[in-house]
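The form predicted alone is given below as one chain in structure tokens.
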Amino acid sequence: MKVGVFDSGIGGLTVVKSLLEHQLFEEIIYFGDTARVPYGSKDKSTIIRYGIEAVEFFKNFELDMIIVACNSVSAYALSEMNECASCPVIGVVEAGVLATANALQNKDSKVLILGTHATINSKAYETGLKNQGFIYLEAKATPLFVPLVEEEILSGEILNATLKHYFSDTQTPKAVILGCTHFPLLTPVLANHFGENTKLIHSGDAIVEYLENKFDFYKQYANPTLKFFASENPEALRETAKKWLNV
């Protein structure tokens, strides 16, 4: 099977890493819209337009499916992308909701949703979790995490100050949804901050769980073909991929 993975920047590589670990695809084609990152500050119509343009890019390849790694695009543009695509377009929001429901048997558990302003304002996670029976939900926009990850600031004083800024008044939840594909790079510091009793829901792991439940994968691919494209400075994306994915 051949899959396209779309993200606003480099964060979607965390989803690619999960796909590689589970050996689901023979070929993975990644497109990062690095010229226009971040999407989290964009309005709905702009995000939809960018999502449709990504589908047009992927029409250069014969894909079995497209995975939208960007939570903001998954929240706003999935139906429009599916309308103009010749293969299924699958987003990470629904996968994250289902992964949270599978991880927490007690629907009275508090869930903290982190994301960009666009993702949080969409209320997509809250709607999905309420439909699953969850009541105690807190959604918090944490956009400063995106440039920190882009600059590879994954520890230290600046990051610690940002954690304090966002979470000084936040009660410890049972689960934290990392509603942006950049955020899994901050897993060690977030896990340390919230403690071992808090589950972190990772978009990459969630989408793998979702795909394995929805599709039949008859073969594993230990050495898939990887192709990386970007709307700006593709070489920088490829260098980042080498570091994050060890490819």
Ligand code: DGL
The other form holds:
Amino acid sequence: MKVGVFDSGIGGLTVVKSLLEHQLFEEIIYFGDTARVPYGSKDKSTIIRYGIEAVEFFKNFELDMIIVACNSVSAYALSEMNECASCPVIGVVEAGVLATANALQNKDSKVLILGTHATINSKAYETGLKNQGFIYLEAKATPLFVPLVEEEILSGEILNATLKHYFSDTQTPKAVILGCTHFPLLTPVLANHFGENTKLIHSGDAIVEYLENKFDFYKQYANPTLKFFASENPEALRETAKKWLNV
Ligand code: DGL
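Could I have the structure of this protein in the form predicted in complex with D-glutamic acid (DGL), to go alongside the form predicted alone above?
Time for the whole complex; same chain goes first.
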């Protein structure tokens, strides 16, 4: 199977990492809209327009599926993208909701949803989790984590101050949804902050679980073909891909 992975920038490589670990696809074509990142501060109609343009980009390839790694796009633009695509377009929000429901037996468990302003304002995760029976939800936009990850500030004083800024009045949840492509890179620091009784829900792992339940994968591909495209400075994206994915 040949898949396109779309993100607003480099963050979606965290989803590619999970896809590679599970060897699901023969070919992965990544497109990061690095010229227009961040999406998380943009409004719904702009995010939908960018999502549709990404589908147009992917029409240059004969894909079996498009995975939207970006939570902000998954939250707002999925149905519009599906309307103009000739293959299924799958987002990370539904997958994250189902992974949370699988991870927590008790529906009274508190779930903390983290994301960009767009993702949090959309209430996409909250709606999905409520439909699964969860009632004790806290949603928090934590966009400062995005530039910190891009600057590779993954520990230390600035990050600790940011954690304090966002979470000083947050009661420890049973699960934290890492509802932004960049946040999985903060897994060690968030795990340490919330403690071992809190599960962290990673979009990449959630989408793998979702795909394996929904589609038949007959073969594994240890050495898939990888192609990386970006709307600006594709070389920088390819360098980051080499570093993050060891490819
Ligand atoms: N990719 C975005 C997301 O997952 C985060 C970065 C951005 O704001 O564009 O929501």
